[in-house]
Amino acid sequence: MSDVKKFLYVNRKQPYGTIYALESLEVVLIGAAFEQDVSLAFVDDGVYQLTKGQDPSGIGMKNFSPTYTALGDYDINKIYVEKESLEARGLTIDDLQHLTWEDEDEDWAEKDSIRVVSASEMAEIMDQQDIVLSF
C-alpha cells in the first residue's frame, strides 16, 4: 500500500478580493513539490479562477492566473471543473485557460488537464480522496 496520500484542493471563491484563491494555489504547489498526489476542483465562484484574460489591476491586485499554466510542470494534471457551476455563470470550457501536461508514457504527448464533470461526478471524486481541503 502506498504512503502517498491523495489530496483534493477545492476552490470555491472568486480569484480576487480575498486571499483564498492565491493561498490555495501556493499550498497546491508546495504539496506537489513534496510529491503529494494533488488534484484540484473548481466549483461555485471558484470557476472564475481559471478564466482567460483576467485583469485585476483596477483593484490593485497582481494577476496570478498565469501561474495555473505551470501546474503541469509540477505533475498536477487532475483539474476538475464542475459543469453546473460553469453553466450557472454563463461560462463554458472555452472561457477557461488551456491547461496541459506532458505524458512521458506517450512520448511527451501534450494532454488537457481540465476535466469538466457533473456535480455527482465531483462528489465521487471527493469521496475517493484521502484529504479534501476547501478554500
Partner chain sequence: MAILHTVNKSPFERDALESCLKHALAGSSVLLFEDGVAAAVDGTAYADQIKGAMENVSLFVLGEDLKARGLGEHKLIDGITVVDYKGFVELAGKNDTVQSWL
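Having seen the form predicted alone, could you now give me the structure of the form predicted together with the partner chain?
Excluded here are partners and other molecules; the one chain stands alone.
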C-alpha cells in the first residue's frame, strides 16, 4: 500500500508533571486505527514514561503506565529509547517496563518492542520519517 506513511511520535516529557505524555499516548492509540507505520521515540525526560512500578495514586492521578503494555496489541512494536537519555538519568533498560508484541507470522511468538538506540541512531530514525509528532 502506497498510502502508508511512516509516523514517529517523539516523547520528551515526564509522565505526570505535565499532560504531554498522556496526550501523546491517546493520540498514538487513536492514530493506530489508521494502520500506518508507527514508531515511538522516548528521549530526554520522555524515558521516565516507561519506568516500571509507577504508582501515582498518592498524587491523585490515573496510572496510565499499564497502557504502554497494550501497544503491542495495536501493532505498535517499534519503541526506541535513547541510551544517552537513560544514562544521564541514572536509569537502565532494567528500570523500564518489558514491552512486547506477538508476531502473527511466527505463530504469535513474543518479541521485545523496546530498542535502546544511541542519539546518532535516533537522529537517523527521525530522518527516515514522513511525519513527526512531538510531545
